[in-house]
Structure formats: C-alpha cells, structure tokens
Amino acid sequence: MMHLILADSELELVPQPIQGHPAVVKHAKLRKKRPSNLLLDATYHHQAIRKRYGSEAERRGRPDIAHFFLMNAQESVLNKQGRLRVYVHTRNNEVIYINPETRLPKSYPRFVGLMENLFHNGVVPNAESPLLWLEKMSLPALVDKIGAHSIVMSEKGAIKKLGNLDMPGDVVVIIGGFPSGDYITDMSFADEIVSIFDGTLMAWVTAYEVIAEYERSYR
C-alpha cells in the first residue's frame, strides 16, 4: 500500500486577523458566507495575506494545489485498484483523510466549498457514511500512526533517479503543499529525504510520477 502525503498544505480558513480586511468582507458578501467561513484564497486575498504576513504572502491561500494534487490522486490507476490512501496536512497541524471512493469535484469553486465545509463540520458528508474527515494531528504523528517507510520529496534532497526509490510494499511519501520555500514541519524524522528532479516540480507532477513508478514496480 502506498500512503500519499500532501504537508505542510496552504489549506486553512481565513485567519482571525484578516478576517476584517476589506477584500475579505468583499468576498464574504459575494459568496453570502461569513469571513470565518471563507477558505484563504491568494486570488481573492491577497492584499489582506500580503499586509498581514509579509514575507509568507508568496505561500498562503493555494488550495489549488490540494485540488490538483487530490485529482491526480484520487483518479489514479492505483486508488481503482485499492492500493493508495491520500491524506492531506496543514500548515496548522490538521490532518483530512480521503476515502479511497471519495471522487471530488472537478470544478475548483465546488471544491472550495466542499473544503470550507469540512473544516466547518469536521466531517463530509457526515459521520455515518464519511468522505473526507478531519483531525487535529502533527505529520510526525501521523507518519508513525501509520507505520512504513517514510520517504519526504525534497530540492534539498539527494537526488535519485524514480528506478532508484526504496518503495517496499507498504511506503509513505510525503509531497510538500506549498508553492514556494521549504517544509514548515521538521523532517528529520522521516526515513529518506529525496529529490526526483534537479529542479522544481508542481506537488501533483510529483505525485503522478511516484505512483507511476509504484504501479510499475508492484504490477
């Protein structure tokens, strides 16, 4: 079973802080939604992201990247054949599990307003029959809790060549969530720290390429 990680997600509602910024109430008014209820967005938020957090305006507000990384996922050969489960982290130390049946919306505004009701309810649809739920749980944690060999895509990393991957049977690989800049989380607990490509990679080319590369090893 290959275990996917997308960590250190841009994924969070708007911030207490910001919540009150005029281009935040614009949006709140347009979608009829409280600000609270609105998920941080950098195309609709980004003077509010830029005026509050400075240097970390370039990261914030892209869920986008968890939209297109949980496509590739989730419509993968290896999820219809039931050897993949996806999980989410946020920079806030929030986990969001995925059903491996779950198939999500194509449309990113459906898809924002599906995430906006998780991280409001906890849960999508409901507790009975979930799709998508969340926990409040470090990576560190979470990689434990499902114990295989942890392997976190770096540019920092040593670089191998997709053949040369230690992928056993059961793995976790770990693809960061952001656009720009470095883990939030320290990954000195993982067991390999590499890189795929002498460059930067999109999290969700990443992503198809290691689950290629699995699909071809365990055929």
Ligand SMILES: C[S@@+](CC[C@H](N)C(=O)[O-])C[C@H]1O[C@@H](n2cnc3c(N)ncnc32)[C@H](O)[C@@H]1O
The other form holds:
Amino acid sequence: MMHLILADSELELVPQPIQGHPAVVKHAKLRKKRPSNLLLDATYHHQAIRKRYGSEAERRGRPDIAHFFLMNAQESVLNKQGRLRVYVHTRNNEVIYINPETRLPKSYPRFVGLMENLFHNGVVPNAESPLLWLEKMSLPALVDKIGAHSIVMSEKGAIKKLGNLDMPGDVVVIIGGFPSGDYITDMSFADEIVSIFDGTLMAWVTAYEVIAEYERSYR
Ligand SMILES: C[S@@+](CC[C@H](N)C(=O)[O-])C[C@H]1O[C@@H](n2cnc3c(N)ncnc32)[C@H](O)[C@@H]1O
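Alongside the form predicted on its own that was just displayed, please also present the structure of the form predicted together with this ligand.
What follows is the entire complex, opening with the chain shown before.
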C-alpha cells in the first residue's frame, strides 16, 4: 500500500488577524459567508495576506494545490486498485483523512465549499458515513501511526531516479503542498529525502510520477 501525504499544505480558513481586511470582507459578502468560514485563497485575499504575513505571502492561501493533488491521486489507477491511501496535512498541523472511494468535486468552487464545510464541521458529509474527516495531528505523528518506510520528496533531496526509489510493500511518500520555499515541518524524522528531477516540479506532477512508478513496479 502507498500512503501519500500532501504535507504542510497551504489549506486553512482565513486567520483571525485578517478577517476584517476589506478584501476579505468584500469576498465574504459575495460568498454570503462569515469571513471566519472562508477558505484562505490568495486569488482573493492576496492584499490581506501580504499586509499581515509579509515574506510568507507568496506561499499562503493555496487550496488549488490540494485540489489538483487530490484529483490526480483519487482518480489514479493505483487508487482504483485499492492500493493508495491519501492524506492532506496542513500548515496548522491538521490531517485530513480521505475515504479512498471519495469522488471529489472537479469544480474548484465546489471543492472550496467542501473544504470550508470540513473545517467547520470536522467531517463531511456526516459522522455516520464519513468521506473526509479532520484530526489535529503533526506530520511525524501521522507517519509514526502509519508505521512504514518514509520518503520525503524535495528538490533539495538526494538525486534518485524514479526507478531506484525504495518502495517495498508499504511506503509513505510525502510531498509539499506549498508553491515555493521549504517545508515548515522538520523532516529529520523521515527515512529518506529524495529529489527525482533536476529542477522544481509541481506537487501534483510529483504525486502522479510516484503513484505511476509504484503502480507499475510494485504489483
Ligand atoms: C512546487 S514544490 C515546492 C517548492 C520547494 N522549493 C520544494 O521543492 O520543496 C512542491 C513539492 O513538489 C515536490 N517536488 C518539487 N520538485 C521536486 C523534485 N525535483 N524532486 C522531488 N520532489 C519535488 C516536493 O515535494 C515539493 O515540496
């Protein structure tokens, strides 16, 4: 089984310090929601993010990365074979668990609505038959709970060809859910830190490369 984690992903509700910023208030009115119930999205809240978070502004508020990643992972052959478990870990140390049979919305606005619902209620659609649920948990704690060989994907890692990745049986693969910069979590707990390409790849491209490699090489 491959356990694929999108780590330190920039997925969060609008933080309290910027809920009153005019750009956020305007967007909340348009969405007919409270600012505190909106997903932080750089497309709409960039001014507010930049004013408050300065140098971090280029990475905050990127739910689109989680959306692309989840589309690729959930619709993959490996998932359809029942050999993939997908998790989204956030910058605030929450973990989103995803039932492998979940078909996520392809429409981005519907995905945003679903995530807002999840952050608000902790589970969707309901606790009796959950498709997605949220728990407070750090990345090392999640990896420890899974208990398999762990590989962090990073352009700063040791260069390895995809075909040389050590993915016997159960494996945890960690991919950054942020557009630039580095992991916030200290990755020294991981067994390996690996780069599969001489340059920066998008998170969802990295995800599909390792998913496809595992699907073909480890049957
Ligand atoms: C857009 S990158 C984030 C940029 C960041 N400088 C980095 O590589 O961590 C998103 C994620 O894709 C993966 N990634 C990007 N380039 C990679 C590479 N050459 N080898 C392995 N993973 C890569 C990493 O997991 C990374 O965190």
